[in-house]
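Only one chain is included here, represented as structure tokens and corresponding to the form predicted alone.
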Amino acid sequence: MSKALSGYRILDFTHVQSGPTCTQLLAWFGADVIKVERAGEGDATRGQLRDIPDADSLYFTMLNHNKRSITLDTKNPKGKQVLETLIKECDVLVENFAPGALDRMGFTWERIHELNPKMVVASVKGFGPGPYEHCKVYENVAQCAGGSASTTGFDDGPPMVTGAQIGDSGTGLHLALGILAALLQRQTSGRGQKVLAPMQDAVLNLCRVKLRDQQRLERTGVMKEYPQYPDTPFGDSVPRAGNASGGGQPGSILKCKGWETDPNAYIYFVNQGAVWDSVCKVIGKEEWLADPSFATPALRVNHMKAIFAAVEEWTKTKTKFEAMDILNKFDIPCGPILSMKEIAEEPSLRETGTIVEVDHPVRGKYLTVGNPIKLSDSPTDVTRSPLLGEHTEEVLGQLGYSEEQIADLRKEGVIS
């Protein structure tokens, strides 16, 4: 069975996380992704956070599956010639260099468009046009500049970044969507185009509910689903909301049996209005059903801290999985706080390909996250990340280089 992106060739000039996230996704869908790396060094993450000496790190392997790797000295004139040939033969060039780096290499948009008018050039940058567009950005910087950190954490503490890599991986996912849209438009226009995904913009897109709340706050001065209500006055910007739900339904993380020794013995509980009767019955608070001060969701907001405290007294008598089983029978929205160990050992995630075991010739077997997007007619086979320069000869041969030419390029240090 052919893959969704079979026939498309991607020139991968990315490194670290944001760009490789994008190109790995395209590779999972069947595109031929050719990762261009510096001879002798490669992607910086090959050596970062190593857990096995002299083996590619998990940081690298988990972001570069299903790709081919070539080494190339693009500062060498013959290396530039190879790169020009690749540009002519590929559909997309993806890069997450520092601002202006591609131009300084001599490959401006105009030059690339001259070599291949159909090429899509996709870039991750920290910021879009504006006062900070030339600044270098990393994951946590993007979270801070995109509005996430200021709205994460608890009201009496500092801003917090999230463990989810919404700046790097989140931007890579946005860029992949932009690339696919550009390829679709190329079918009718016949032209390639530039695709830009600034990290600040991607984070803000993922934080859109907070921009929604900023406007609500400016109009009403209060947001009743936030834990600050009704005891703490609101300021002029969206506050940190702790574990409150962003969707308007009151929610909180509550302790479960074993919380004293297990840092993840918790459950997320949503006090949805539609299941209020069931909540009262499950936790043994049927008297609330006849109490006029609890009669409507609008009235219950005034007592939400007491309600969650009562629910927590009940959840502390159950493990998070026991509480899940009981609450789900009544359609009460909830979810266990799963540790990375629990996720890694969950059989259902292995069965769906969300967690995949991969065998690497140097580091051996390791776990990785598989394709989070499932296509019925284009199933994903996760193959290992490439060794540095593993496919150099193969790719050059496909570009028309003879064995003698490849040998000469190696002698001159253009490839390794």
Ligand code: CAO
Contents of the next structure:
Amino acid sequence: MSKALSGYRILDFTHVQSGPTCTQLLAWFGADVIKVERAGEGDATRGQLRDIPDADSLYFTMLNHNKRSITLDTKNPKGKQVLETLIKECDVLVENFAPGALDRMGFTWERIHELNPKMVVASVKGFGPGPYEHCKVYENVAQCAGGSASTTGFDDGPPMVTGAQIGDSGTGLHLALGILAALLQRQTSGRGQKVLAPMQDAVLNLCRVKLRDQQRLERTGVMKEYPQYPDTPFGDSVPRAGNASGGGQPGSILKCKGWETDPNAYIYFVNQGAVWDSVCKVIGKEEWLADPSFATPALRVNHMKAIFAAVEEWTKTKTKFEAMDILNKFDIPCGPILSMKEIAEEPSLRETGTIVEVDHPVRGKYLTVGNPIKLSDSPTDVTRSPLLGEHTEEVLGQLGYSEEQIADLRKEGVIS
Ligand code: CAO
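For comparison with the form predicted alone, produce the structure of the form predicted in complex with the ligand.
Below, the chain from earlier opens the complete complex, with every other chain and molecule after it.
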């Protein structure tokens, strides 16, 4: 069966997490992704956070499925020639080197465009043009610079980073979207273009609602859905909102049965206006239905702490799954706090291909997150990540290099 991106060839010059997230998605949509790595070490993540000696780490394998790997010294003149051939043969070059690294290698946008005017050149950088554009950036730096850390955590604690990799994987997703748009535009323009996804910008895009709140705060001085209201005064910038919902419906994380020993015996509970009657009935607080001071969502905001405390008295008598079952019968929005162990064992995620078991010749079987985006005409088969340089000869052969030429390149250390 053909795939959405069948026939597209991606020169994958990415490493670590942000870039590989993007090219893995393109591979899952059917593109031929050729990962170019330095001989010897390859992508640094192959050896990072290893759980099995000498096997590619889970960090690497889980970000590089469905790709081919070639080793190439792109600072060697003969390596540069191979890279030039690859540029001519590929549709997209994706890279997330430190600022200026590709230029220093001799592959400026102008040079690439000259070699292949149709090529889309896509980059992740930490920052866009501005005071920090030359800085190297990792995940948590982006979370801090993009507004996530200052708005995450509790009011009386320090800024906090989130476990979701919004700086790396989040930016990779943004980049993939930019690449697809550039490929579509190429169909009419006939030209490639540069695509840039700075990590700060991607994180800020995901923190859009906090910039909304900054402006609300400046205009009104107060945000009633924040847990600070009404007891703690607001300052001049958006405070950390703990586990408040961030939207128009108040929400909070509440203890469930077993919370004393199980760190994840909690449920997220949304006090949606539309189901207020059901909430009161389920938790046994029918008297609130007749109380005029609880009559509307705007009035109830003044009692939110008392409401959540009462709901929690009820959730503490149920496991998170029992509470989920009961509340869902009444259409009350809620969600259990699932541990990674519970997610890994969840049968429905296995059935949809969102959690996949993959076999690897060195490490054996492991679990990964499959393609979270489902296309009805382009299903994803997750295949293992390549060993370092596994496809060097195959790819060079396809580029027209003879066996002798490949042997010479190997002798000279251009490939390994
Ligand atoms: N052959 C020869 N040289 C190669 C090569 C190859 N196949 N592949 C890479 N190199 C060289 C680069 O040209 C660069 O050389 P120079 O410094 O001499 O120009 C060098 O390897 C190192 O590349 P780098 O600077 O990108 O790598 P680093 O480990 O020092 O930095 C990182 C890593 C992630 C901080 C940096 O790449 C970066 O800021 N990237 C942009 C933002 C980003 O994506 N961050 C997310 C990372 S995931 O948390």
